[in-house]
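Presented as structure tokens, the chain that follows is alone, the form predicted on its own.
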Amino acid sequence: MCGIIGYIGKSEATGILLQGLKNLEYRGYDSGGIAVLNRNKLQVVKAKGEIKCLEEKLGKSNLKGSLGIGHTRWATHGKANEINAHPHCSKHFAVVHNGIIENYKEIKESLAMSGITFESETDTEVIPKLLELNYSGDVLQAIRKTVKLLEGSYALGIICTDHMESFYCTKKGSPLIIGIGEDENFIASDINPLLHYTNNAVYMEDGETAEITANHVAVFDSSFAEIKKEIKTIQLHKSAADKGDFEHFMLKEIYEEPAVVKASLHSVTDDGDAVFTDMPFGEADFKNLSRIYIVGCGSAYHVGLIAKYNFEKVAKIPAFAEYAGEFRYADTVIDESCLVIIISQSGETADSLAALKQAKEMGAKTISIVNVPESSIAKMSHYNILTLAGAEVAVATTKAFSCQLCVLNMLCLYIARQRNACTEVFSEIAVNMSRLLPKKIERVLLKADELKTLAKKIKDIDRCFFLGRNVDFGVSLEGALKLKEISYIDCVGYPASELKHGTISLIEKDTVCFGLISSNDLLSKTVSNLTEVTARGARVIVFAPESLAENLGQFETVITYPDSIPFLTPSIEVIPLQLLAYYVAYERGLPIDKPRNLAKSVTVE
């Protein structure tokens, strides 16, 4: 939430800021600034609303200079207009700021009581302000102590009017990559906006502060000893940042689906077994594990519902799905016999993250399921399971959630076959079946066409279910998070058993419900669930297998998929869902790639 973009070197700064922006404007869009230093004075431009907003400000500014910061903005302290939006400035600084101040009202009182005047309703105008408080001419002795008062997380990109040759930044608890280039370097919340530039980034780790010129890097340690840090080279290609010949990202990523699950699956697969290189955990650990929380928020949480109910199956161990930011302030029993699996996509997701941390202090094993291997998840887990869905721009996520769902199966089967639950003839099957995958998603892009046609017949319904037993309320709930996201269109997502316990109230003649089976075993009774909506005017809209159409006619829509086994089924059953909801934001016109109010990585509590 929020993303922050800083550049040093030979070329005007205020280009290859704005494109930074626009790569990053996926972690917020209320409204962003640019502040570039020229000649020992700051200018700034700031805009509401999305980057092109800004793009048009720049166009009739003339900002000249080597060195700037910028910022787009997902506003959490003040509105989102551009008095908010970042850079925030004092005499001397410029700063931009991704995290968040939780004591800024204190320290803001404090400020004022000593005469110092506020523009902004923002936690982050704090920051400048005690910068310039505690600046005598050292700019790194001034960020020591203005750091030491901060509570919460940051990552802030800094600039000096005295020190037309560098820059700063300094993190806590949110992501901060500096980008090495050549006479160049950087600074940015991720690594898609370096990846137009550079393939070498340092990745900043907690409490670390930097000074940057355009030809060399001093990292700090947080007591500001000098500290060597290891150059890493980014694997992404610039083009996972680009939307190709596809008019958004996440159509494109979408149909980049079949690819990365075949990565994904590949990487933690071998000759028919589930593999996990390196794992610290042994056979006698799997064993006497007692039960298995897996913890996520939004699309992650479903994955994780999706697998609970496997990890029983098959695996024969209680399982709990839990949301992150739910989990940690419940009394929840952890001990040395809980396993706790963290999935995020960014491994930044602040709720995670402190489960995280929660779940290790009580002793429990943890596994993180993320697609950042430098992420502060991954490096705090005891054990890190690096899904390869590349660069995901969009908000929704589609790719990342398919390479997710696909490992964690695979680890389900590792942990079952560790504890002797299920046999070496199920796991092969389930392996060798799981490498069909990407070849059977590949068919369900092939029903695009039909997939519009439905989208046009529903884009202008304004409410809707999902319904769904066992593994197909996980898909539920994924597919009623989907639409909304995107489209706005009011839906849940709900165990098709319990509608009649109350919300069934809620149908009436032509409300749009979705059955959702995957399998021969729920086909009975959710069929039976769907008839009973059917009966009060509803129109049903069925997701299904190919083999289980035909018990279908009954329903105005059947969308089949290609058959796999029951353990598998989610992976497939879900593209169509993805697709459907793409088409129907499409139909009705709407900013697909950045929905209102939504960030891509939620570094907040």
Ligand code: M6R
The other form holds:
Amino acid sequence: MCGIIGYIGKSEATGILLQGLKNLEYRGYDSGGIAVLNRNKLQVVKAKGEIKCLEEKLGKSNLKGSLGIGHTRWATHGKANEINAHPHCSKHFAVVHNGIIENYKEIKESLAMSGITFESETDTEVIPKLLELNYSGDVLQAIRKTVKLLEGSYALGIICTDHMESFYCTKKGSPLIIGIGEDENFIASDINPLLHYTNNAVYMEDGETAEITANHVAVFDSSFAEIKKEIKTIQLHKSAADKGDFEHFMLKEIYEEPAVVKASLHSVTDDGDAVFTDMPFGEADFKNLSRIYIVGCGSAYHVGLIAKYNFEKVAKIPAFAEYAGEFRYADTVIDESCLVIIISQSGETADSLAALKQAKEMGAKTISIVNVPESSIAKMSHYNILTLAGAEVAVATTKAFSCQLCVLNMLCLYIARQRNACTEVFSEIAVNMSRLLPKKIERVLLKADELKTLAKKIKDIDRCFFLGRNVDFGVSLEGALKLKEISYIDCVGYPASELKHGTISLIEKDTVCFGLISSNDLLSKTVSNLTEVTARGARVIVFAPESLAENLGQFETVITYPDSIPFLTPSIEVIPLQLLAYYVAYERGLPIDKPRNLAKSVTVE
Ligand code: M6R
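Next up, can you give the form predicted in complex with the ligand of this protein, since the form predicted on its own came first?
Below, the chain from earlier opens the complete complex, with every other chain and molecule after it.
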């Protein structure tokens, strides 16, 4: 969590760092801060709250200098206040940190015994203090001795007052990229802030440290021997990180869904076939699989849950959706007959990364579905499928979710065909029908006004339920998460069948229940559960394909969407729920792209 940035070059650092922090703000927005070096003196400005608060403060300061580091924080240790904001400093050093130092208490105690005092409650502050203690003129040596003592995860940007011509970075377990410019260089937690300045990047690996000047980058391995790193070309375009004409990133990203779903599907299909080039597992591997685990956090878990039903139905293999944070501690029996599919937009989620590592160590075959190339999960899995959603900035995921779901469905078809579990005809129909998804999603987007009107009607509710069965239960969880994370309404996704076993006692007059019915198979069953809540005074709003509308009976509101085959319908079903969540949060006047307490990338446990 947290975003770090660093700059050295000919320009004034402050503006560049500030712009960079704005691009990284989705990683955390509890506080911000920058340190700029001028004539060997550190100038530090910090502010509680969003980066705009830091910007205001910087307007009143007059920082000068062309070397600096910056930080945007998602608080883990200590309150979200100015004292705990980064950079943290010692006499010679200023440090920005993304990650968690797990043994900071022991280090703090040991340092305190040596008379060293601390200002903040953070884990990070031990780092500049250790650097100071280990420093005798050679910064690389000080870093080497310091990182040896750190347990946990870190990406660090470091400046030292004795060195006006260089700054430093090092990493373990948290992402860090060096942007290579012309007579200027950068560091950042992800590529978004770099896109304004360069398309060339060096991706740092765990244990590596770099010394960066305006014209040169020297990278060292864990034994501090200099190594040669490849400079890679960043594929994303700058406009991906802009809001364009939209008021919020979330809405922009919803409207991008037809295009990114099309691109993602295009990358894994060819002429009626699901195609996964260079797949390291062959027919025999897939035939011999005993089960599949689909693992992720939050929305990525929901993708897995929806797909689980398809894997069982179409690929005829036992499939389990698992929360990564649970899976990693559950002693699940995994062996080489298991396929573990890890889903993650960022590719950096700590729990998902740990689950992947564990599955691999236990011998499982691993495939990841990730939206960020070169991310840790993409690199660690045996095979990575890149979704082509482009940069997703809003904390609430929308377009990445849709890309993950359609790509995972294609993987399901591919595995089903390898196992001879489904016919070529079904596979071809499904691939061809998937090509129509972008147009169908576009048609849902035309319903924005209808959803805006619905949002106005329900905006003041305190609580609601999303009810569905099987795949619709998965979509219910996603609908509930989307609405709750940005509107702060207490939303629960629930299997429609389960309500009567306890939770129905919460239904009273005017409780809002959303009923999700994506196919005829379970229509009558879900309708009867919805009738039960209507009988207890609930307001029921049903989402269903156009062809099923007239079989539903009488409910307060029915929102329809274009039909597809059941295998693909959830990809369309989720879109009105995303729009509804957006418009409800909008009506409530909330910070849609940056909901309270959250961050886009959860790189801590
Ligand atoms: O980057 P990841 O896909 O691994 O992130 C997983 C979750 O943190 C993420 O889906 C989260 O639940 C979203 N805020 C939901 O909108």
